[in-house]
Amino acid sequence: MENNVSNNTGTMKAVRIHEFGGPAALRYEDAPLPVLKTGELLVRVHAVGINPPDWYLREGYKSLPPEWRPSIPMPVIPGTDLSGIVEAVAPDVTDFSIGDEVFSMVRFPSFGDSAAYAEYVAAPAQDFAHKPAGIDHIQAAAAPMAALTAWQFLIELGHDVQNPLQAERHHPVPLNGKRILVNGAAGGVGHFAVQLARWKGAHVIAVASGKHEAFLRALGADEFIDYTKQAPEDVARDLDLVIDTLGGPTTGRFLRTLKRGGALFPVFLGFSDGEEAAKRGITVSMTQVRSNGPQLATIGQLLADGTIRVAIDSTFPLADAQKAHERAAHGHIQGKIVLTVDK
């Protein structure tokens, strides 16, 4: 192995957190090479996709209720999304071989001792899919969490794990011929939600700032609302579904845009208007995205054949993870931020 990695030293370069804090808490340094376990692949990482849980971890999950905050052993490597090449395969794994190009959202929402902001990752083979030849490592690394979130909210949940966010199981709703609004449409989850809803035959209204209009119309949005000029809840009506990728305490404002029998899917915590939703006959539901190799393989084919595409906001070298997190904190992102790893 070349660059900063050596089998002799058993180390690699990685970004680790030693104490919670801002972007400066991310340290690019030597770390132990991960050890391959039963059922796992060891992957040489070429690119890493950045997602909100990465900065939630960096900050110590301060936005979560205390009882939900996992115990984090320090130092810790953040990150879930990656694309790379298989370096080693556990003896019990049959679906992958050394040299395969793969991509993954590793382990989420569980936590392990090997994560994505690193030159090497060891993770369960079931979390991986073969990377289609038609997309590069940067595009592949950008896709997993955002695309799987949109997929599991809108198309197929894909698991029967008890929902930690609500008592009921989340159920996607039929999309063909329906009027759907996507709030935060230019972001990671949002731009996939727009494309998947259009693919399934929905009439899609995209909400974002004006600079994203051409981008979102190119992805298939039928209508566009510039939230800096008018509040979407004041102009949108008779909707079948709102997927609010921003979520939070203001998501209840979309209830009045929905038909009776419609649905509101907030991606992030904070909805508190259950009484009004019940009065209006609106289903409010959310879920927590989970790693799913077979779903990722299907998404990979849609990316490869051009049915959907992933937008790249910006790229940074792994060593500049601090700058990448600063870019994320600045907001107004179009698509995804990706870290590149020296080959």
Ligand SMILES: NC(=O)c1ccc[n+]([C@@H]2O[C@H](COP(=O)([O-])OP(=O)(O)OC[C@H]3O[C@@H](n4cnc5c(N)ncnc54)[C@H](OP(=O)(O)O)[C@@H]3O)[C@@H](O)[C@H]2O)c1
Second form
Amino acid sequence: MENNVSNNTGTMKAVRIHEFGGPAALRYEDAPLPVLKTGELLVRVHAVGINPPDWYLREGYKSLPPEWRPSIPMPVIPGTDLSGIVEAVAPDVTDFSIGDEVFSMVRFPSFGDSAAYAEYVAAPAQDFAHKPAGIDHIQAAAAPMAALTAWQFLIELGHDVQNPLQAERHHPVPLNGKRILVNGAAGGVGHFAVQLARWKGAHVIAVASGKHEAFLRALGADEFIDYTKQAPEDVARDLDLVIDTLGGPTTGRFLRTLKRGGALFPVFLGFSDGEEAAKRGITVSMTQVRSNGPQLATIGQLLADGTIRVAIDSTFPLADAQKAHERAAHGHIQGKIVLTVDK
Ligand SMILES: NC(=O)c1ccc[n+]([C@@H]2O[C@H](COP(=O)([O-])OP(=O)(O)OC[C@H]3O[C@@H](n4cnc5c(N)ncnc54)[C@H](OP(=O)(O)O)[C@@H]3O)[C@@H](O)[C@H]2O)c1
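Alt. form predicted together with the ligand, vs. the form predicted on its own above:
What follows is the entire complex, opening with the chain shown before.
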């Protein structure tokens, strides 16, 4: 299948990794244009949202046990989230046309073939949705992974792929009228979790460092806990649900904040207090976000009508992806970091 791109040099600018490492491993350079395959769109990228899996890949998945680390062919282009304009459409694709504005989390989960840090991306049409009217490419690129993660944890799983780390399928729980705590509330996943839980009628307690209080109250948080002043597990009680976007080995501290029959959703793996959870009658469940164009279209409607919004922490040109990763490593992110692509 021929690429119908205006650039006929056969190359594009992209950020590639040749060897795993710190932010300096991200090289802005020429790379081959992607080849459009059956079922795919070729998109000219206007903005790229950055996410933790981008640095997990950059670092060679060093936090995974060695036997779990995937083998990544080098050089590799990182990144999953993008917004742009359709440049070419495979003949079997009917839902999109050349010139459409689209956004996506492409090919996730996958290891090394998502490739969003680039001027052009070719990816399955089913991973895309039309960009909501009224938000720009920066906002649209910021949303996909963070919003889909909050959606698939809280609203609708949207797939049947078994999580290898737990026996039961992940089930969202009812939110209307429930008391819900969101830990890491100011970050990418957290700020969508706060808004989606409020939209569904929950009473939301947001946990973040103090500088995010006004931001989170403006997004609809009913209560705010500054974790730098008070440990949330010491002050929150009688909760129906905790979504802990930090997760990891410390997530079990939230068990004592939950009612019997409540649920703890750690967004990052590492939970190991199964016995205490069973004793307290609490369900602990997680999932891994998966690409889903139709869910993204629904999220897009909520963004378009102002029911939810996406916050931009900072933007950097694609050529400065290293600086964007340095900003991320500094922490305390409010919303999302986005790379802009020159036109
Ligand atoms: N399961 C999945 O499929 C899935 C999908 C997406 C992401 N994830 C994982 O979810 C995690 C969060 O991702 P993200 O994109 O939302 O990250 P992020 O944008 O970096 O947000 C993290 C937030 O946590 C806050 N924070 C840091 N330490 C804290 C603490 N001790 N208590 C409360 N808040 C704290 C930070 O700001 P302050 O410290 O200033 O409050 C920041 O706003 C990552 O580990 C990521 O890998 C998993």
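It should be emphasised that the depicted structure is a prediction, and the values quoted were computed from it without experimental measurement. In this text, rigid core is short for the largest set of C-alphas that superpose within 1.5 Å between two forms. Numbering follows the first chain given and starts at 1.
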(request) Align on the rigid core first; then say whether the Cα of Pro65 has moved by at least 2 Å between the two forms. (result) yes
